[in-house]
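The chain that follows stands alone, in the form predicted on its own, written as structure tokens.
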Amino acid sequence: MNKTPQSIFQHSHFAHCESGVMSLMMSHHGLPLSEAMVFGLSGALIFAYIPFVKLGGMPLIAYRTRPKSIIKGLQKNLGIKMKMHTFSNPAKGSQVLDKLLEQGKIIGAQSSVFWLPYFPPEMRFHFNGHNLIIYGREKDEYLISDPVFETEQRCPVRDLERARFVKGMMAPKGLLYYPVYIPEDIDYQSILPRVIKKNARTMLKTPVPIAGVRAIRALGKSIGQLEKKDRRWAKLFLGHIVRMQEEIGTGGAGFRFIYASFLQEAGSILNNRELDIASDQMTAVGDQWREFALLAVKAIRKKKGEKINFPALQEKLYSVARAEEETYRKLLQIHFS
């Protein structure tokens, strides 16, 4: 008697979706990556702050690299080969999913998180980024592992195609994703200090003000500005910050954690006690976001005639700010054997 799906497929969670994704498909492929290695190895750490970009009539706020790019990054730091397929027509972006899933594959996909089901009404926003794993059919619903679930969900036929084929920012275009090569052996004593190194780079050294170390003082400057504007429009702006940094997907102090578990693991393996200092340094700046996030709260329930504290606010994120250059530069001053 053949095997099903779910007797073989191992479902997980994780704090974040497109890396947690991306563990359970290599260890699953018999690869077993943490949820940090992932998103440590992709270097997908980042900060950046673009006025110019607008979600929600609000400047765009990122503290991890764009969709797709823990795939992608995987695929150029690690050597893996990834199927990737999207679609113009939802008819065909459903059969061809049947198809995978015939064959016994598991499916990486993305979809918006509104118009998934077993989502609570309170947790569904119009987010295009979401990644989750399909694993089987059965009639009219498919098995999903979400990694931000503790459990395995279903999801109606219907509802999934809906949400693989919303349109709007970051439209998934009914992407399906799956790996055709796994390499055996990783040589991490080479890939580690190169990827690290690179990241740490990328937010010191970035040219341009939107992103790196730079972009986190150059929000914090927008928040001192804030004393000018109009209160109700200034208070929504600091809900934004809050809202982008600690409820989508796992929120930047969220990625900072993360990421120092990931200098941890790596320390382990390179046998690099620095790594272990840097991790706690990360922590740290993780603490301080949240630290920041607490000052914002409060500034935005203070009632009509009482004074908020603008100046106090961008002094705390400037503090962010020297706290992650310490950690990078640290990173870059590290001698790797």
Contents of the next structure:
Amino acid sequence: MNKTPQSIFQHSHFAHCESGVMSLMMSHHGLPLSEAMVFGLSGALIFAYIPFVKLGGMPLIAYRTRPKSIIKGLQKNLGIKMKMHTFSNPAKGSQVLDKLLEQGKIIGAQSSVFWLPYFPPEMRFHFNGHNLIIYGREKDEYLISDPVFETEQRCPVRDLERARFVKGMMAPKGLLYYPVYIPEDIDYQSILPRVIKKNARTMLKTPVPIAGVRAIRALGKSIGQLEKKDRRWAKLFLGHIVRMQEEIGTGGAGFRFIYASFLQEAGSILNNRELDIASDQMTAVGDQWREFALLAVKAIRKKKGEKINFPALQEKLYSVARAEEETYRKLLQIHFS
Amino acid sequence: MEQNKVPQDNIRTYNNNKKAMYATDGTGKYALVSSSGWKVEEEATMQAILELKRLAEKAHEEVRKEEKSPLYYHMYANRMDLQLLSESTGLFKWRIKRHFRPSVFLKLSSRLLVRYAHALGMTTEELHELPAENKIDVHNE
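What about the form predicted in complex with its partner chain, after the form predicted on its own?
Everything in the complex follows now, all chains and molecules, and the chain you saw is the first one.
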């Protein structure tokens, strides 16, 4: 593999951390790959609602697959090979990082958001699945390319170490990664149809209603039952859904717009008009998710004594579920020559 | 979403930062567009922050009345809850709950104190102190 020096590394702004890191890293090493392509090719689109797994007292809701799955999915589907290190000892983890930087590499890393000082205070929540690129060190600071920021950042050595070694759910264990092999030719003609169909099948045919279209309906059902719950909790729950969908870097509408962008790009690579239509459908799905977010926030605004229309919110999610289902069915029907 | 509909609401939770969003141009082609935020997102984020603030304030008061140990306040002030503190220290929840009792907290070994202090990003001295004001502060416009 060609070694591209740090000196020509160019930061760029993306919607999402893990797909942004991989897009930048692949492009840096000579394989131009947009963020949308990274996201779609790794098969990262999902909807998950797991009421019995709680994060900060709220049920787990996710619009993409679990952290690291973009890196792993891309490896598997494109035949890229990544070297991944985790550490039990923070000092050792920092030592290895410095050594890799000295070799001129740019390094992907997983970290907590809460302990990164360059995040605005209002964005600092305990989330351990954040990703960024470290592309150098100057004295006691690392040079950071964080995909969800417009410009390059700097982070004191001590703070980054803390952020890389937080414990708990999705603990990063100091994870560092970089590519060791990138194929010269990628056979998009066969890879794209395969990953698109596989992702659509995952969304349609989950055995339990905690993932896929069935999970969207399950969430709708839960919302319909909120009337009986404590009102303050009900409002926090609605806010939680909106945050997972919009606040966490999703490029809007819980990654549905990124995926629509991917389908469009795939359509132009394969010269397949059907994919363009599916892309438009996915955009409409995203627009519906945004309408749901607006309705949810209007419900949060309701004062004491004002009625919240939970059935309307439920109906909106059922409508989202129908639109998603149709889109995936359409994708499964596409005939790729 | 079309590019001209990408919200530019200059929301306070972004703190003058921008996010990249996917949106279509006049011909329907997708591209990344910078957004200064959507009011809907701001309201959801602020709701979560105000909830954290409420919990920290309540804890602050309980510690002031010496019903709880300072550890209890510092947990909330660092935007954690019992589950998160348990995960980040590796201690069982029931043990931590005991340490919320002022009399038990005062007798904690220095090893345990270091463990808490590390997880909360403070010194063991700071861990014993209760600041005059709750540190999760949200300035209202």
